[in-house]
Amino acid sequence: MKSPIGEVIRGFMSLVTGMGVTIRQFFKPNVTVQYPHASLKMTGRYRGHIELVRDPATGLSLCIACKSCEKACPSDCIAVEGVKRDGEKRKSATDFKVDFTKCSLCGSCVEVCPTDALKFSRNYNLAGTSREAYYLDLLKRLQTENK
């Protein structure tokens, strides 16, 4: 049988130990960033969603619609369509869509692209209120960018 005084002493010691932990944590520096008023600096190796690279000469996408990115994607989240237009040597993409809800950011599509038409974006604040906000049309984004 435990004595009531021993129980009170053990309870008090437990309280003192807990308060000691709390006081030590109170005086440590803050590690929380108050987002959106402040944000962390992104590392150089950060991978955002993929985006198309613009050809500096023509201003259009470097994508030749070879579909190698679509075949290499383990998540099956890329859909590419393209046509060969009159006067062009290669096909050009007419539709490049990514379902970012499925994308695992593995980088297979970026690595396999023969024309280096894909790169990882630096955009980390991709937020939306619906699933449709994560269905990205990369050709439209490239066309509206810098206009």
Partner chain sequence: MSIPSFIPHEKMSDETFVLNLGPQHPATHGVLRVKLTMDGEYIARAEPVPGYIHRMHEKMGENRTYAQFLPNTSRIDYLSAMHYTHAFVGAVERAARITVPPRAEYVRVITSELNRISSHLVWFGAFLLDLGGFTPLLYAFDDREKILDLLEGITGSRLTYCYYRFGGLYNDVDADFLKGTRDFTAYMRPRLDMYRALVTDNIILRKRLESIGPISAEMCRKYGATGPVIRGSGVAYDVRRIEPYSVYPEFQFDIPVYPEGDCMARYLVRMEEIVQSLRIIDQALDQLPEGPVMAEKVPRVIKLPPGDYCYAVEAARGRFAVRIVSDNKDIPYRVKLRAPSFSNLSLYEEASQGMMLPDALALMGSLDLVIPDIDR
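Between two forms, the rigid core is the largest collection of C-alphas that superpose within 1.5 Å. Numbering follows the first chain given and starts at 1. Quantities reported herein were computed from a predicted structural model and do not represent experimental measurements. Compared with the form predicted together with the partner chain:
- Taking 2 Å as the criterion, residue 29 counts as shifted between these two forms: its C-alpha moves by at least this amount when the rigid core is aligned.
- In the core-superposed comparison between these two forms, residue 131 has its Cα shifted by less than 2 Å.
- After superposing the rigid core, the Cα of residue 114 is displaced by less than 2 Å between these two forms.
What would you give as the form predicted together with the partner chain, now that the form predicted alone is on the page?
Single chain only below; no partners, no other molecules.
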């Protein structure tokens, strides 16, 4: 049989020990980062929405419009169209649309691409007032980035 007085004392001591932990924590440095005034460093493999990769030689997209990514995407959010231009060995994309509202950032498209024409962007500040704001035209993004 535990004596009730012993239990009260032990119980009280447990509260004091717990309080000690709290008080020690009180004097530790503050770790909260005051976003947006400061932000944390992003990791290298961060997955933002997908983006086309530029061919360093031509400045154009590396995409050959093979549609592998379109097929691999579990959520059906990619739509690619392409043509074969005269004098070129491969097709090139004329239209590359992503419906980011459905994208689960799974990365299947990035992995499947034979020419490594897709990458994850590092864009995380995403806020919009309409659904349409997330129907991304990746080719246009690539071109506007050009300027």
